[in-house]
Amino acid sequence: MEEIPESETEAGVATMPITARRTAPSVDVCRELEQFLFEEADLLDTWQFDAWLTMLADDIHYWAPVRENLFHRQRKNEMAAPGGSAHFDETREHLAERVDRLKTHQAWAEEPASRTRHLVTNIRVFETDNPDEFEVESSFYVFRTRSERDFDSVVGKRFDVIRRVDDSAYGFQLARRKIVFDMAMLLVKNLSLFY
């Protein structure tokens, strides 16, 4: 299939090479992957972070590049390139360290803990050259409330590569995630959550 350069995709937002004709897997596989994402959202909202870590592949790349507000003629450059500015640019080890820190109850951004609701929608699934890996795009809305008056929300889109791992607890593992926030300036007090 003919590959479309990332610079030619919408606002340079596409995370991975997009083929001209992407093929969706079977309805059953799409349903399995949707359930995987819904299960992940529930684990994050209920602070079951150790279980969430089991959903991550050892080689995961968890990345949220910074974006800028640019004029139309420059929009293809609005996303920071790999290796550039990022809100997150983490490996599984980094994510596990963040989870361990939360469990100390001395991560003051989360003490008292936030209550969150991860809403995941607009899920689209595509096959890849690897029969055990799937490109999965989804939109998200994360609402957080903390203490009595603090609340915020973050909206964006995720570009995932999810790998089938039959002997894993959830049947799949997240191998790559690119998080594209809809806002260039994140009006939240911290980035202690996972998206």
The other form holds:
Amino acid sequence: MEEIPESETEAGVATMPITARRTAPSVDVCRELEQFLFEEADLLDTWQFDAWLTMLADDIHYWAPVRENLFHRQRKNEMAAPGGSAHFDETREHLAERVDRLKTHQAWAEEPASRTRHLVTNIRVFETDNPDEFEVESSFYVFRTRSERDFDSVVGKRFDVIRRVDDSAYGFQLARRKIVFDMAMLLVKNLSLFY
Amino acid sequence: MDVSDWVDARNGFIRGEIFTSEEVYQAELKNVFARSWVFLAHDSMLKKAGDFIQNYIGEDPVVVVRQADGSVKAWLNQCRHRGMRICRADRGNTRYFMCSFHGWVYDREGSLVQVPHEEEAYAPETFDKADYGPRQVPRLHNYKGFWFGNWDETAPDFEDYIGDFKYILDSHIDRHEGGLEVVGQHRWIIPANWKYNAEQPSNDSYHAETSHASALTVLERSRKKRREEKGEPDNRVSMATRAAAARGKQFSGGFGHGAGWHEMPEGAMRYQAELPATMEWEDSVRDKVEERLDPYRNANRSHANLFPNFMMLANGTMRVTHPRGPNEMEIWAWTFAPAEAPDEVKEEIRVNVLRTFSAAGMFEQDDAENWLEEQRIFRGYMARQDPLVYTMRIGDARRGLGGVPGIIAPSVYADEGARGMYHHWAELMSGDSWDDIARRNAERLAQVPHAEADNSQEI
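Hand over the structure of the form predicted together with its partner chain; the form predicted on its own is what we had up.
After this comes the whole thing, all chains and molecules, with the earlier chain placed first.
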């Protein structure tokens, strides 16, 4: 089989083509994982944040590095490295704190609450060395409206590790999430919710 | 521009027009931003020759470049040929910058060194490349690692410009021998006038208890839990406790600078982050900081703004708020940590700031909410008629109160910082010369009674 060259188009988030390195699990497993992500999107859109927290593994790392506009020759550094600039760099405890804040109903940026729609697409599922863990990539489009005429969009890609946990409420738990926003300068007033 | 219909800062009289008018905005670019000292870069962003960052003075893009001899130059990021942006990367390292329109090439100093087809295209007797470098920022000053620039040759020197604010600035940036270093950055936009993010750090501790009720509540809850689990000492005064007390002071400087802080009880500390490693490390270096600054400033610091748009918070947030029309600001925020702190302290500070004062920050979001609603309301005609209420503790400030230089209000809840900011803003907007403005500034400061003459205002 002809070797497929590594892509350099999406700097910092380039992944090798699927055939070059990774294998997809069975269609059934892919379906289960897709359903997990759709379920998650629905919980976030309906403000069921306590239920959403049960989808998260205790050791989750929820991370959204900052990206910059760099010269082509320096573009490998476009995404901040772990430990560098980030919009989110959260443990489960941190995320629970954010949820608790929203539940005070005094988090004025979300009181009155936004109405969101998490559209999750372009899902690709890969096996890992651990038979119970899967790498799942997905694109998202979060459209938000609020109050009289506020609206904005946040678009990006997620690189998840999702773990099968049989006795968990949703059958799987999110063990790791890297969120790559498609904006360097954020053209929104805040990131008040979850992606 | 005469702004007296909208601003009489001495009497706490300010109308919404100054936040929405396009005419006011254009005058600000000329009279405020092109005449004031604006933050450009920190030494830790320009470590070696050829390192550069882009920044802005108002709406004017500026490239700041470390030179081969260790000096720094800053120049307008605009090709002289057709006005195109020369450098289109946020930061990097380079020997030359090429304009991607017609290929004019500039070196690190901003000298034009190559023009394609120069011999055929331009007559040598009338065209000298030396005449066509981009406009240099003529005044640059490095204050303890922080680079500031000013377009105006007639403006006061930086140290005269900051005046008494030096006391405040040092309490943020000169605590530790090794200085500060950048550990994070965030950029985002808020659809509201830039002055809100200048006024608030100059002046407004008053909003925190209400605006930030949610964050104060959950962080206090987490802090209590951590204290119980990890046995942290309970003699520490938390953010929530501080916010509930009016005890503190507000600072107003000569040229529009402002600051405020809740005063800690005797022996208590204001930590950069209320997190275990940071508190432990700050306790361990407390003597050194007290010797470098003084015990009062070791314990007390909170929010400040170096006019016009360089804001700083005790948690390590430093940001420059770029104006983008009357209705939008662009926030360029950096997180600074003490360079000599252990890695785990820097990490706590980095994560603490991104979780509280970035676009996803639990405090920041609610500030934006206030500002953009104000902005929207001021579109109305009637909404711009009545003066807003900037009269808190008017007449109560004294020079040097409590041994703090500047015009000091006897409570953290005051509008002295905002009155000082808008007073200077109106002075600049008048278009009068810096000499006249500086003379009137000195006269105004001299009129404020000294604290020794009247200590009755101490609370």
